[in-house]
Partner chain sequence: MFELLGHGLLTVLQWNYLVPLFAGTLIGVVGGALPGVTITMTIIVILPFTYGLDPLQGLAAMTGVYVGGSAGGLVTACLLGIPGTPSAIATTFDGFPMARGGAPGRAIWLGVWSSFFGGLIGGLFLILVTGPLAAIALQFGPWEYFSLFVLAMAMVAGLAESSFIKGLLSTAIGLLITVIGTDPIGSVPRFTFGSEFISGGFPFLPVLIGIFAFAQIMSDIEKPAVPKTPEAVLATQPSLGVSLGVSHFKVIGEILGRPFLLLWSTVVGILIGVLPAIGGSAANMLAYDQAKKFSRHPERFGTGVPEGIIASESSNNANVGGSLVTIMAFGIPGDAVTAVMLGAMTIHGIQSGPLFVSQQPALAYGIYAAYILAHLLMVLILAAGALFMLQITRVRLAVLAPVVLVLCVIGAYALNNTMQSVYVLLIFGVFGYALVKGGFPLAPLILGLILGDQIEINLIRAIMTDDNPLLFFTRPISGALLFCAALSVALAVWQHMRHRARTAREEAPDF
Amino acid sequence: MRLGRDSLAGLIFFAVSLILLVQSFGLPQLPLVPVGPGFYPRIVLIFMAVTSAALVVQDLLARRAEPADVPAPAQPQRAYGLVALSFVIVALYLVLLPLLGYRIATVLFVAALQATLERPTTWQQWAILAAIAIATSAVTYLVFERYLTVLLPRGSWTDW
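Structure of the chain above on its own, please, the form predicted on its own.
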């Protein structure tokens, strides 16, 4: 059985995450703080390893389910415009972040990127999009600013 692109990418990211995970255990432990500098990178790297492995398994199962005599499906259309537009949205987010502040800029960023990737067509989908954007900004603000005491950018226009 040949590996597909998804399997190959999954294996590469799985290997990278495991290498970095092993290296994260070499970071120094702080004596007074139970959560050291390697704690959050380890969480991200474990999540990356699990999702990479899931990608490999998903690709292998999809390839096994395909009958051998059926020709491979046509290659999907390349969405270069969508990729370019996503980069523009990220650049606008970086420009607006110091002006509007983290909370407002993040709501706008998440909403714009969601609407770009999958345009809502009903008012219910727009409501879900808005709820996800607001919740993303609120949860990340609470976790970083309140729980971890990481200062997030305040807006020069909004001071919020």
The other form holds:
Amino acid sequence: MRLGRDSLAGLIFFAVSLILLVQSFGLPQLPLVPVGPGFYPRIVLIFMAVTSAALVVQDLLARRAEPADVPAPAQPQRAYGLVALSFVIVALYLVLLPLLGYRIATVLFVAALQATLERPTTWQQWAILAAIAIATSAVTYLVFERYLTVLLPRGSWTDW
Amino acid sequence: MRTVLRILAATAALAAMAMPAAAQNYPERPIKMIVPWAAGGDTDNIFRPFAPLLQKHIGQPIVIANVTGASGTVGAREAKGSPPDGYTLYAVHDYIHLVHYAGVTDVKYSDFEPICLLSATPSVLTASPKTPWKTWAELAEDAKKRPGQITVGATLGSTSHIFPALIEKAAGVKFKYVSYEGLAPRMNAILGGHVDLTDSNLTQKGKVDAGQLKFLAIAAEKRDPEAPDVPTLKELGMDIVYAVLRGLLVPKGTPAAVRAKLDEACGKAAKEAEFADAMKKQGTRVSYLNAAEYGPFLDKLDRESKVIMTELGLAKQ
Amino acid sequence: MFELLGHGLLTVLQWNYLVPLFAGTLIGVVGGALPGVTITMTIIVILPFTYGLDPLQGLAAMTGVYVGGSAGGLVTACLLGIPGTPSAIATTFDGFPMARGGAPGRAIWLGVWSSFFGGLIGGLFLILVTGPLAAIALQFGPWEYFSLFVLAMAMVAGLAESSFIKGLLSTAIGLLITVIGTDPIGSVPRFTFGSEFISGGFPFLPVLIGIFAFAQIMSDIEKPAVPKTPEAVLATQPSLGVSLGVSHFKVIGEILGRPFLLLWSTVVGILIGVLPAIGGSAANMLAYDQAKKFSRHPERFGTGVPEGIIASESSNNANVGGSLVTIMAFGIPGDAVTAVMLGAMTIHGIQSGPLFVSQQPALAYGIYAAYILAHLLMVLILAAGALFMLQITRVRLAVLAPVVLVLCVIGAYALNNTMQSVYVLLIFGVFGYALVKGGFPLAPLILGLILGDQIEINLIRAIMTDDNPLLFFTRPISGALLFCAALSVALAVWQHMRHRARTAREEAPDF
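Same protein, different state: after the form predicted on its own, show the form predicted together with its partner chain.
The next block holds the full complex; its first chain is the one shown before.
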């Protein structure tokens, strides 16, 4: 039998709660606190184990009640590849942020994500894209660092 | 993440090697001051008025960064990991010794270089309005009758815990500790009578005048002119002088020339009348030591903290 | 008293007070509208400017930020579906569907006028019942707080559309996130697997920004074929959305025509505000839940009903009034924002506490006056800037997504100036997106996150103070709160049973 989405999620959270529950017994006791640091997490984890188990049961019961051969409702085409790519670009941005510094990394990030979501075709569009990227970085930098005294990450490779 | 950290550490080391040339022109850009507690807290209130004064004498903006979490140790770790170029200052108090011996963090005061000691805030033993005692003597008598039943709100393992623990030891009584991290939650609990005692300071005087709190004793050498009715612990026969001491450190490896500039600017800033006024409002007095004096002072404080923590059974074996 | 208030109003109407108040309100509205920039961050950012001002100027500016921020969040919530601040979370539930459904002007002005009325009623409470209300809050010990938080979670788990069990599981996940990292009592690392990164824990705000901003933006990115932004919706219905022009009489009529809803949401907001340590982020969700529970058509909540917006927005501005009660009467901050305000007062040498109002009447009534005027200014600013605010929605997703994400990154970074928070942002962005795809409601998770630490701390405090666990039930206020929690769970289960019996299973993502 193929597991449903809810059963799968339920099983994952059930497993996580059991693993952490076992871990919680290895936590040290404190001399001053009567119940120790594992006490409250155990309550939360047991609550989580029970609810995730209930989710699995509920899903299995619902599946049994419904005939299995009902076709899934037609879903509109979804661009999951684009979502994955966007996450990767954000991740790269965060890696580069402390290396290149806020100003450079932000220009690159804004340009890259824009080009990914909507690829420019003419050179004018490329110019607008570059202008938006540079403006975003410059304006936020000026506003936050110069006027709002919020220090932004500085690049350890560039010192900029 | 680990590799990122490693790359960061490596580049920080490289930057440190290239430093001496840059030291002459220091400071060229804004300086970050890491305060390891929340904005609006006691420590923040001491360093915020100091920042513009230091800025005046060092010639670059001082930007306060509240790096909070895990009893102030997140900020300590962040300060330790910052490049030692003088662009990161670390605002510290006695907790740095205590949390180290309590085993909360491996960061130690010796991971830093001293710049200056700025202020001392004497601790005041404070009682809830719902308690029957009016004086220390009544409290001591009651505490002897009911060992381990009188509750004390404290940040476990930090200054507000050490101070009542010192009293316990000197008076031969036993309290029960309840975790209330930070002065604000402690005030809430003590006003509502949910704990009996706590450590506070003279900033709470307004509530005492309103009859909402009772100051039982102050841990200073002599009575404070702001609260002349509050006896010192020494008068009450306990040899306890306890104050929260706040100062500035920089990461180890900061060039001597940079430290000298900071030391000089701090000295001038701390002597401003404006700073003394601001500290008075925080129930605090200016207690300035320069870098040369602050170093040995910290060594002494650390030895004492180790002894206290061990004696109280709070040190991690 | 009214003489004092009149005097306060005249004082604040002078230029040297009106300018900081206006600036504060404007900055608050803009900060509140920007996702990833919270009221806390906005108020911290303006704190240094207040040092050079006199106490009332500084406090007027901060009051302006607080009021403006609580209202400004609704603009982003309605137009982008991302709460600009945590106190606008529930506004997204109905404000966004209503704006997408072609009535952005109605959504925004319902929010603005609800904030206005909620705020004014809150102000009335602030002035009249500061003393008595704060006295009640002070009776709350760790037992009462624990029971109150349990009640809050029981109520919000019932919000979940698709499944009560998923709502509960979401709550558990939120609570679990707060457990990971250093324990709040003894600083023992928990579930860190030896990693220094995890031992710092997952700070609430980066987690919140990550879950909300990423889940929303990524959900938009995955649908290239359908209209991506309200702009596209508006383009297909030009007659509806080019301006935010609505009949203000009609909108105000819609709000005042539901006096019970408005009053009850306001009362919820005020009470949550008066109780320390809960804050605006819980107030709007509770008020929303209450509105849904009392509604004759709870199943239509989440599709763009006006009640949802009115409940959320009137409660979060009333919450500001409640928080001011607590800091002014007792000198106890209810949340991070008021903690900063209290810090600013102390820096100016002002002792807030029970003597504050009687000893510093000029200052106290000046704050009341600033609070009331800030609401008027907030309406004016939004009226003047509403068309500009709409421009946000005209920007294409390809431009909007990177800019919003950059602001989220700044917001996370500036919270405590470490990259750690920014990494947390991304991790929970991925996690939040996965949860939305799995059909999990986010609201109970967020409430678990907000309250998690406080629940644990108060539970342990109660045990440390007295080892008798029955006190949770035998202390009258605590016992009553727990009873209400049990009742709330029973009601939610019953509602879901009835709901399921009546309608077929729907596969709409609960977002």
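Numbering follows the first chain given and starts at 1. Keep in mind the model is a prediction, meaning the values are calculated, not measured. Under this definition, the rigid core comprises the largest set of C-alpha atoms superposing within 1.5 Å between the forms.
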Query raised in the report: Aligning on the rigid core, do we see the C-alpha of W126 shift 2 angstroms or more between the two forms?
Result: no
Requested in this report: Once the core is aligned, please say if the CA of Y40 is shifted by at least 2 angstroms between the two forms.
Outcome: yes
